[in-house]
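Heads up, the chain below is alone and in the form predicted alone; it's given as structure tokens.
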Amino acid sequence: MDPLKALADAERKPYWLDSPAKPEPLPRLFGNTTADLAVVGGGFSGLWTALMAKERDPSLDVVLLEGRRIGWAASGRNGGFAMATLTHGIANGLERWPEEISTLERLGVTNLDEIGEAVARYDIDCGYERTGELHVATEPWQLEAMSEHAEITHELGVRFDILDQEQIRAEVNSPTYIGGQWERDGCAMLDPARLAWGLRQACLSLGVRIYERTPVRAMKDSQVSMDLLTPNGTVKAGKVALGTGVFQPLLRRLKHFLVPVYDYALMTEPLSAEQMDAVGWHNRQGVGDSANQFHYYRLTDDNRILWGGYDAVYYNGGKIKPEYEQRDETFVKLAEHFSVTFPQLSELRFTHKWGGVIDTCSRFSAFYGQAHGGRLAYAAGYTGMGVGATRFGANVMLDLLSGERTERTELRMVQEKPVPFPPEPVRSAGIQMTRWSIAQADLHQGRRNLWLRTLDRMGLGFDS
């Protein structure tokens, strides 16, 4: 495959959002209004919060404010892997909250079950398939880590089936695979944009008022209400839930814990029947390889292959800019890696290429909190695994706003904050050093250098 030729006709837009199913925009907010609960952000975090607030109490007056369009940011640009893990994988959870890992795994599986139930209940056409995920090894050192991981997961009652080279290639046929694991129950594949649009419709059906193209410019605490100021009106709310991810936070303290990391992806044209026969993939699992700089890939409804990951890019200074959503250097690299993984698909072309920004925190998994005397709650820092975990985070925010002590709010994971990132320019220097070190680890059998080992001891990390 010539990567430049394969990319020549690819459109510079997210595949999922380039769909005839995309609904017309809802009206902007004009004038002033009130609400019992105002939700800021129209991605998965905000949508699940608004929906479940109405499910808990149908009499609640709920308003959702979205600065652009529902699902336009990370929620509409990701790989569509809805994972059960709430901790960015069992290994990360064990390292940080070992005494809670069994509970966290149980809550995560329940959360994923309930996502599937909500998709069915609201008749959301998002291609939901509970296929699980293949974790593939392409180097011997990755197999060694998998063996230890399998023992731990077995003790926790999580199903990770060990596959040898022949078995893994029988699932998905790539000459690069030397073994792997099939996480049977912990992942569902879906179309993330159609899920967001379906959740939008579900919210509307329950009476949530949604205003698109209505950015919140400022927030004021009048003691009587939380006042959200938009370009053409104000919402006076009893309580506020923030689901704005990595974008300019209305709560200043959040900026110390979040950095914007850009992730990139390609989408192929649909595979022919012959090409599908050549690659196998009959069980339609999501796939992730096991390097530090990893790829993720999956099939769509019409048998395209989404191929993303590897480069996790932090632009010095931590700016978020539209031009960062396109990075030709990364697209060429991804196309080259695709051709190595699937040489039998050498004639395949890419139709879309895009990027998106991820809300990354130093512990790799979401953190939660309150402000303004408990009248505001937030969840952020999903670090690339928010398709499933945002629903759990929405429940945490609603629990916190209600003042209830629940199994969720009593978790140490929920009560603790990640280690903050240092200020610029130290932040940029440290992140770029970490990116270089991660790449070096992949070149040296996964061995982590002194810098990475020091960060591990400090509880700091960088991931996508």
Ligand SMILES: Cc1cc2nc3c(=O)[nH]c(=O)nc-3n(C[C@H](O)[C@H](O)[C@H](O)COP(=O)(O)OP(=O)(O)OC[C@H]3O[C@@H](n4cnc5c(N)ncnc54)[C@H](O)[C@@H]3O)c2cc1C
Contents of the next structure:
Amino acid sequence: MDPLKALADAERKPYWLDSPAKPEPLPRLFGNTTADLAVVGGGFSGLWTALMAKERDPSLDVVLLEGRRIGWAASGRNGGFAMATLTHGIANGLERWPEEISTLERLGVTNLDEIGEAVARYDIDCGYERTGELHVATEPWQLEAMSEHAEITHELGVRFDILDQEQIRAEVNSPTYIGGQWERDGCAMLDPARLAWGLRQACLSLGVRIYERTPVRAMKDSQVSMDLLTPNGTVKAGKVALGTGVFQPLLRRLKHFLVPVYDYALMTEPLSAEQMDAVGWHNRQGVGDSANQFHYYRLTDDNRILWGGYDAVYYNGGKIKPEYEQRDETFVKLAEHFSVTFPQLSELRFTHKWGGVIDTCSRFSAFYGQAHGGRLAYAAGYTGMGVGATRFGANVMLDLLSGERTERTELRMVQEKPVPFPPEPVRSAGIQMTRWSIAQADLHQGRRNLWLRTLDRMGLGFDS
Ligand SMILES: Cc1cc2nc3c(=O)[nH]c(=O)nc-3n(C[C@H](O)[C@H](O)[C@H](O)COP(=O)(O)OP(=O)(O)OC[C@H]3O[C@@H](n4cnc5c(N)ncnc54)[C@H](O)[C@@H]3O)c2cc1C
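Here we have the form predicted alone; I need the corresponding form predicted in complex with the named molecule.
Everything in the complex follows now, all chains and molecules, and the chain you saw is the first one.
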């Protein structure tokens, strides 16, 4: 089917948030209150922080303030790949923290195990399936890059199978695949909005007070408490954890490290039994292709296909605007790529098209820190891989606020900050040059031009 026709009836909203499971909003904060810990942000970062603060100490008085609705932002509109990696993939981690990578891999797998345990413990109905991820190659240079890393990855104990063309097409049937790897334990598939709503319920069940539609407009350090000012009331808190993602930071220094990058996705209608037969996909893995500009795709529990990625768009000036959540040019491109990957699904239509904003930092993986004499902690910069890693970041924030030295707080990855982005307009020019260079690398067997090699040497990068 012509991509325009396949997209014609698609609704302009995130599929996951368009669900009957969406709960009614919790009340706004009216009046003044106090808390031992105030968490700002109701995405995965904030929700895990509030939940685990109560798990660590049930007597703690915890308040969570969300400016809009729980899970409305990246957390409720992503691909739903909960990855074990804490470093945006093993290659990025190996390059930046080689001496820590085996610890980081172990901590990441434990974190993902514990997400599965929490989902079961709180009975969260979010379609959690620990199916792993297929990394598929569509060009020979991608296979070569995979085999370069295979040995070291294997030594680090990552369980994966190398699949040749026939084997990978037996998993998921696409004429574009020439080989790949199945990383067995590294990833779970889930419905991200239902996870966010389930965590909200779990927080409430432990006594967290959640206020929705309550943006924190300013923060004041009165020495006795941290005061969070909202439109209709103030929270005086002993400690504060910021899980505010890429949005206007309450702590000014964060703005040097984060840029908003838009990522887009489509959702198909459910596949019929014949269409499922035509693609196979019996093991229901998440799939990612291996170019620099990559697609990610997966099945939902009612056998739709979510198809996203490829374009990672930075709008010059670095603003966050609702209109950026829709980009027809990208939707058409994604629909065209879908039909090349799955020609046997040519009759399938898309029901939803949407975008969302990612908190990109120059090292592609989250950074952590403290301010206000240790009474405030933050974690941000997940760069498109925060579904799993935000829970680790939440634990880091709680460790930092407790003043304890833990295995997590002693990591170089936790103690170091990314290289800051330059100010505008150099920032926009540099990012657009990098996006162009990345696209060129994909056209030239992955070869990185002088610009990308220079950035690599500086530890500065751009990704989604
Ligand atoms: C299209 C798309 C696909 C993605 N796919 C994947 C994937 O498959 N796997 C993966 O691992 N990651 C993926 N990601 C990234 C992942 O969604 C994020 O890393 C993760 O959700 C970040 O969670 P967060 O809580 O830090 O931020 P957010 O979800 O952005 O939440 C931040 C919250 O803070 C609130 N807030 C901000 N400032 C204030 C304030 N002053 N007062 C009150 N509230 C405030 C916001 O309203 C928001 O709700 C994807 C992202 C997008 C956009």
